[in-house]
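A single chain comes next, written as structure tokens; it is the form predicted on its own.
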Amino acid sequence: MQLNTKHFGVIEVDEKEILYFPSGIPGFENVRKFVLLGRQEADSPFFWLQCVDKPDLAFVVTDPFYIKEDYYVDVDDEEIAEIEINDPENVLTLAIVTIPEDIRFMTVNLKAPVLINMKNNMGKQVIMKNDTFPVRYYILTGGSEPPR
């Protein structure tokens, strides 16, 4: 199918690659279908979670384990029951990146990872209850403090 996007124009995507978020993404509960773009690019740690229904809605995402080696996800089973995760090996974990005009202040949200069950293409952003990981983790400094 053809997908109209703000950043890439009209692109061709396989309908089998559409990810369904039953509850949407917090703040964007009315949109539920997304595709991952650029994940196959081996030379970049960043790729896109592009909304299927709203061409202008896309999130830059990354692998949080690449950003912080000791990262882990701690959520209750009830929180992820909606996306039917039975085996953690089938879960793709992503983190949403915020890129301001001055990219030195680029942050990644480690507190609310996006979990995708790769077996059924269902996804959900979960907010971890503990305060181990911040909402704004500065990628370039590797912590909660912004660069100077």
Second form
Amino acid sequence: MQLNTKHFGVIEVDEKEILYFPSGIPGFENVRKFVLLGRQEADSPFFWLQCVDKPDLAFVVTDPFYIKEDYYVDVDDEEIAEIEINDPENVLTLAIVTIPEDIRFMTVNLKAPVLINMKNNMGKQVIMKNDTFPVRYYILTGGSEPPR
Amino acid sequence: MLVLSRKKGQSIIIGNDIEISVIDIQGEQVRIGINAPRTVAVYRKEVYEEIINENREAATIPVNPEIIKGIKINRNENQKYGEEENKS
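Alongside the form predicted on its own that was just displayed, please also present the structure of the form predicted in complex with its partner chain.
Okay, now the whole complex, with that chain kicking things off.
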């Protein structure tokens, strides 16, 4: 199918690649369908979670385990029951990146990762109850806020 | 908004399976106990709002995608997956 994207114009995607978020994501509860773009490109750790129904809505995402070596996801099974995760092996974990105009201050949300069940293409953003990982982890300085 | 007055030790039931109890009151601080099915997500409101705000900000990308592609992460602290290893 043809997909209108925020940054890449109209592109062709396989309908089998569409990810379904039953609850949307916080702040965007009404958008349910996304696709991952650019994940195959090996030269950049960043790729895109593009909304299918709203071309204007796209998030930059990354692999939190690449950003922080000791990262882990700690959520109750019940919280992810909605996306029917049975086997952690099939879960793709993503973290949403916030990019300000001055990219030195770009951050990644490690507290609320996006989990995708690769078996059924269902996804959900979960919020960890503990404060082990911050909402704003400064990517380029290994966590702490860079000097202004 | 429905407003109810409760004393320490008293509860409110929401629906069939959510109970909210006033555990303790100390000055301006109230300790609240929540009994709910584990499928019901319970968050401090400010935490949930922080995630919403962060998502909204993340959805606004002021820079060109090519710039994002070109960003190199300094992962000195994470030697295990360092660039040198990736190249080999």
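Residues that one form lacks are left out of the comparison. Quantities reported herein were computed from a predicted structural model and do not represent experimental measurements. We call the rigid core whatever largest set of C-alpha positions still superposes within 1.5 Å between the two forms. Positions refer to the first chain, counted from 1.
Visitor: With the core superposed, could you pull out the runs of three or more residues whose CA atoms all shift by at least 2 Å between these two forms?
Guide: Residues 144 to 148 form the sole shifted run.
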